[in-house]
Structure formats: structure tokens, C-alpha cells
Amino acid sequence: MQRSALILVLAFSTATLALDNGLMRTPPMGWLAWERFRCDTDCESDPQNCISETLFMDMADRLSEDGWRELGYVYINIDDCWSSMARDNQGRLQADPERFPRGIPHLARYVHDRGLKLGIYGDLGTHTCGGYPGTTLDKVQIDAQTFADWGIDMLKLDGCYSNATYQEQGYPMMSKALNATGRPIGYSCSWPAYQGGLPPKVNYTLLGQICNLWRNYGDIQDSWDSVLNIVDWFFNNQDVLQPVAGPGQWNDPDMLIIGDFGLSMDQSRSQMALWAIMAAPLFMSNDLRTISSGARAILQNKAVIGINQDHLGIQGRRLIKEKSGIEVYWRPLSKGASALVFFSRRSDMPYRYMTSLKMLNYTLGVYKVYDVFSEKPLPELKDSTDFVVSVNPSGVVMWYVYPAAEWRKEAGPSRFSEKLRGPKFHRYANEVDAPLVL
């Protein structure tokens, strides 16, 4: 199929019914607690990494004075073990009153004043996954009203402790009770998560119409085999996940790990931009107080974080499965633009691998390419020239496509470029039939 119609394909195909909050049109972007530190409450011996206000506070001043806040991480997101293990007397949940002495509100109100949005943890069920009070159907408006005056801006809606049952009348029931608030909160359901992901179990229509993204599948876990494992259900079952995602409504395949212990460079650009072509939810769990200049680098990488939040919102795809271990992902963009990955699953060495962007179904042309993780634009190609792409393994090589008579048409850098602070796509007049190396 050619791009131009498959591009429409996609973006036809996407459901139209969406949350109608007006939240979330291009796929958040924040930090989350869970992973990295989980569940840790014991802030008499290690007050530096317990789940408490000291944690989230400091997070928010990371985001705020690191340069993060104004690429687009703009949510502090507390998750599991925030609550005291009972309500309080009006039946309302509570913080912790040792870890969160002064509150949630006071929290709200420190991360706000920074810039930032606050986001909250709660379980559809008896309890929470780690044993704290859940929100049963009962306390479905109160839970909801309660996070609307304390100044939340996200509520992460966990399933353990419940069924099925349960969580069809639950999950729809907390999503008007949120719009009942008044106050725009935005709304991650983990209910396909807990049906195992997939139709017939799950009904992404009606998943669009209450919740801005969803946990697909099973929890990250700080390595490459986790990572591999969520890459390899999502683009296996992408023609089921890639039309259901679009502005407003993503599937969320869950945190970014880079910064923490599992992943090498290659690895965490790897997830990086495989997540970026999945239109996914970005939200790092590390610690931004100690985390690397390389790993900072790949989070803040402008070029993929523009592909990242591309308006039009539509989820990537995986074109090609190689024999020789290579892969290779793409995502159409705005203004005929488009990202191409090159992923290579090898565990040897660098792979050299041969192309042309006609062989990937590119339209007759001559295209700008700019290389994401070098920072620098590529000879322009015509899409019958073969190319030559090295790959480190378990590394991606990540483009950024754009057609040059649509470049040319427009005054100066493109809208993309202007965001990167430049750089220009220079020029070239290599038009020799030889494959490119690049």
C-alpha cells in the first residue's frame, strides 16, 4: 500500500469516540514512582527513597529547574502506598500522615507552582495491589470529589482486588464521577490490563470513550527482557492496538526505565524510540536526582520527543521482521512526515543493513532524513537510492523522514525543525546509484 493512502487508512481507522474531557491530545508526559521505587515506606532508614512527600517534592524540583518541565514532562505521578491504611471519619481517603504530613493538598500545591500537574494512584477493588484501602463501587464519587479538591491532575486506576464484573461497572462509573468534579483530571485505566488485553475481553470503543490511556499489559520490570517482552505483544497484536490509539485515547505500554540499572545506552535509546513510534505515554520512573548525562540526553532528545507528540496521533506500526535479526518501525507524522526505525535484536555486532526507502513503500520522491540520536541531517535520498543503515546490537537506528518538495514549498525550516532550535536539513547533491552508508 502506498504511504499516502495508508496514512489515511490509519488515521480513519482511528476510533472517533474519545473521553470528553479535551485532556491528553498528544500522549503524556511526566514522571511515575513505581518502578523505580516501588513500594519502599520506610522512610526512618531510607528517607531519601520512601514514598512520601519528600520523594515527590523533590522530583517536582527536578522537572522544574532540569530542563524537563519545558520539553513536556509536566506530571509528578504518585503511585501505590501513598495512603494511611484506614479513611478518615467521613470516609474519605488520606495520605499517610508521617510520610505526607502536610498533606496531598499542600503536595498539589507545590508541584503547581512549579509549573506541574500532580497525578494520583487508586485501585478499583477492596484494596490496592500493595494492601491499602482500595475505592469499592460504594466510594466511587467520594474518591473522585476528594482527588478533585485536593488539586489533582491525574488519577491512575489500578484492578487488583476485584473481577471482572466489577471493574465493567467500576471503570465507567469513576470516569463520570471525574467529569462530575468539574475539574479536568486526566484518567489511565488499567482495566484491558486485567482481561488480558485483547478483544473479545476488551472493548476499545467504550475504553475511548471513558478513559485518556490504558494499561494494555503486564508491569515493566527494571531489564531488556521486560522490554522486549512489551515490544513483542504490542506489535503483535498491532492490528488490534494501532487504531484504537489517537489524541485523547492511548494505549500505554508502560514507564520508561532509562536512567535505572537494567539497560545499556543502545537498550535505552532502543525503548526510547520504539515508544516514541507506539505514540505512547511518557513517563520515567528514575531518579532524576542522580541520573546519568547519557540517560538525560536520550530523555531529552527533542527530535524524538517531536515525534513523540505529533498532533495527528497516530500509533506507529513494525513494517519488516527480518531473519537476520533486524527490524524496522514506522509512524506517519503531520505534514507528510513520517519516523523510521531501524532495531536490531542481535547480540553479536553492528549490522549493516540494506535498503531504500522504496522498498519500504515510500511514494516516488526525494526525502530530508534526520538522524535522531546524532543530532544530524542525512543526504536527501531519492526513494529508489539503497541505503545502508548500521545497527548496534540491541540499538536502533531513528530518522525522521520529510518528502523536500514539501520543504521546499514551505519559508524556511519546518515546523519540526523550528522545534529542534534547528537543526537545518542542508542540501545535498549525492545522487549516485551506489548504496549510501549511513
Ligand code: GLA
Second form
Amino acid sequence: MQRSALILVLAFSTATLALDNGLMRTPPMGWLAWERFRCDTDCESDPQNCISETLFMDMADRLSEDGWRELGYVYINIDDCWSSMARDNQGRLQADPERFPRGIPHLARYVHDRGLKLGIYGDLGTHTCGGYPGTTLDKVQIDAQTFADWGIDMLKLDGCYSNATYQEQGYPMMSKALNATGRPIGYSCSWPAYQGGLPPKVNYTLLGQICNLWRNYGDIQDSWDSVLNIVDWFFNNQDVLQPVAGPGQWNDPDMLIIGDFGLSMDQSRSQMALWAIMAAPLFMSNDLRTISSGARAILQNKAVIGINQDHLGIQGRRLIKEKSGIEVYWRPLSKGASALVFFSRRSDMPYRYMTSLKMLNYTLGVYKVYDVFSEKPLPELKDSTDFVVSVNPSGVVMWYVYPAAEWRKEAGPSRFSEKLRGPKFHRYANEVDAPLVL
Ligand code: GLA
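Having seen the form predicted on its own, I'd like the form predicted in complex with alpha-D-galactopyranose (GLA) now, please.
Starting with the chain above, the whole complex follows.
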């Protein structure tokens, strides 16, 4: 298929009916407690890291004071183990009184006062995965209303302690119940992850109509093996998964573990680049109080965020798997631009991979190229010109590619950074981004 025709098909296939709450037109970004802080409830001996209002207030401070919010990281999400073991006398969930002494509404106000949004966790079933009270079908409505009353902005609904029939009833029911509250609440469904993530058991058309994002696969852990396992599953199944993503409806390969213990800097860049290609939600699960400057620079890289947040919302694909262990990934972006990722599975030394844009199916022409992680424009490139990229072991080279003719034709911003950000980022037009000037 011609590249332009393929892009059109990809774009149309995402234009299906999406959940009608107007939320998450680009992949949601923020912070989520689970991978790093798990179910640590021992506030007596571990007060800094236990699941408590202090942890979320600390992270809200960091998100709002350290430049994260302006880049789009606005959700601060509570995961499992936040609640009391019993519902209140009116049948409502309640926060653990010791660990959240001022209650969730107070936390929501604290978060909102800082220009952020608060997410919470529930589980469709008798218990959450951590053994806390679940949301059985008779509790769907009251829980949706409780979350709305508290000022919650997003719900992750897990699926432990239920079964396929129960989930088939419960996930759409919660979607309706959230809509009925009148409060816009982003809805993350773990349903497909509990049903193997693939059709015919999973109906992605339906998911697109009832959820804003969904976990398709198993939990990420703090290791490179875990990242690779997730990457393999998502791209091996890209023919199924790629077409179902689009504005308001995203596949979720799980949290970013950049800034934790399991990834080298190269592996961190790889996770960031591949999550951007996948149009994945960007929920960091790390300690923003102590994060290294290296990890922060990767997570705050404006070009990779701009690619992730491209407003067409077309998920990318793996194009090539070379015998050498080099793989090439591609994502079409607005205004004829695209992103390329050259990824190495090797473990010897930086590999010099030679190819051309023509070999990667680009149409005839001259292209401007910006190297995302070295933050430098490269010389203009003709489709037929061979080039070499040097890719580190378990690392990536990521490019933002833009047709030179379009660039010249288009009045307005002459900077890569502005072109690739799209409308969402114009709110932050007063930011200085000198290193991106051509
Ligand atoms: C499941 C989910 C995780 C996390 C835990 C909490 O395993 O997939 O993301 O929410 O439950 O117990």
C-alpha cells in the first residue's frame, strides 16, 4: 500500500465511536503510585513511602513545582490499598482514616489547587487485587457517585476477584454510572488484561466506546526484562491493537519505570521512545522527590512528549526486525511528519545500522530530521540517501522527520519544537526552548 493511503486507512480506523466524555483526546500523562510504592501501608516504620495522603501531596508538590505539570503530566493517581477494610454505614468506600486522616476530598482540593487532577483505583469484583473492598455490581452506582462527590478526575477499575461474565456486565455499567454523575471522569479499564488481551475474547470496538484507556496485558515490574516482554507482546499483536487506539481511547502498556532501579539510561530512553511510538498513556511510577537529573531529562524531553501527544493520535508500528537485532519503529504524525525509532536488542557494542528513508517506505522527497535525544537537527535528508545511525545496546535513536517542502510552505513557526507540539502546547508558548531552534 502507498504510504499516504496507509496513513489514511490508519487515521480512519481510529475514527470509530469513542467514549463520549470528551476526555483524553491525547494520551493521559501523570504519576501513578503502584509500581514504585505498591501496597506499603506501614506508615509507622516507613512514613515517607507508605500509601498515605503525605505521599500524594509530596508528589503533587513535585509535579507542580518541578516543571512536570507544564509538560502535560497532570494526573496524580492513587492505586490499590488506599481504602479502609470496611465500607461506611451508608455502604460507601472510605479512605483509611490513619493514612488519609483528612479524607480524599481534601486531597482532591490540594491536587486541584495545584492545577493537577486526582485519579483513584477500584476493582470490579469482591476485592481489589490487594484484598481491599471491591466494587460488586450492586455497588457500581454508589462508588461512581462517591468518586464524583469527592472530586475525582480518573478511575482505574481493576478486575481481580471477578470473572468474564461479571466483567462483561460491570465495565459498561461503570462507564454509564460515571457519565451519569455529570462529572468528567477518565475511565481506565483493566478488563482486556484479564481476558488475554486479544479477540475474540476481547471486544476492542466496545472498549473504545466505554473506556478512555485500557490495560491490555500484565503488570510492569522494575526490570528491563519486563519492559521487553511488554514491548514484544504489544508489537507482536500490533495488527489487532494499533487500529483500536485513537483520540479518547488508548492501549495502555502500563507505567513508565524510568527513574527507578531497573533500567540503564539507554534502556530508559528506549522505554520513553517506544511508549511514544505506541501513543501510550505516560504514567510515571517513580519517586519524584529523589529522581536523578538523567531520568528527569528523559521524562521531560519535549520532543518525545510532543510525539507521544500528537493530536492525530495514531498509534505507531514496528516496521522491521533485522537479523542483526536492530528494529525500526514508525509513527505517523500530524502535518505529514513522522517519528522513527531505531532500537537495538544487541548486547555487544553500539551498532552502525545503515538504511535510507526510501527503505523505510518514505515517499520521494527531502526531509528535515531532528534527533530527539541528542536534541539536535541533522542535515536535510533525501529519501534515497543512505545514512548510518549508531544504536547503543538496548538503546534507541529516535528521529522526528518532517517533509522539507511542507516546512517551507507552511507559514508560522520555524522551530521543530513548535511544529511537533501541535495546538495543545501553545498554552505554554512562553516557554524557552532554545536548544531546539534550527
Ligand atoms: C493489579 C494491576 C496493577 C495494580 C495492582 C494493585 O495487579 O494490574 O496495576 O493496580 O493490581 O493491587
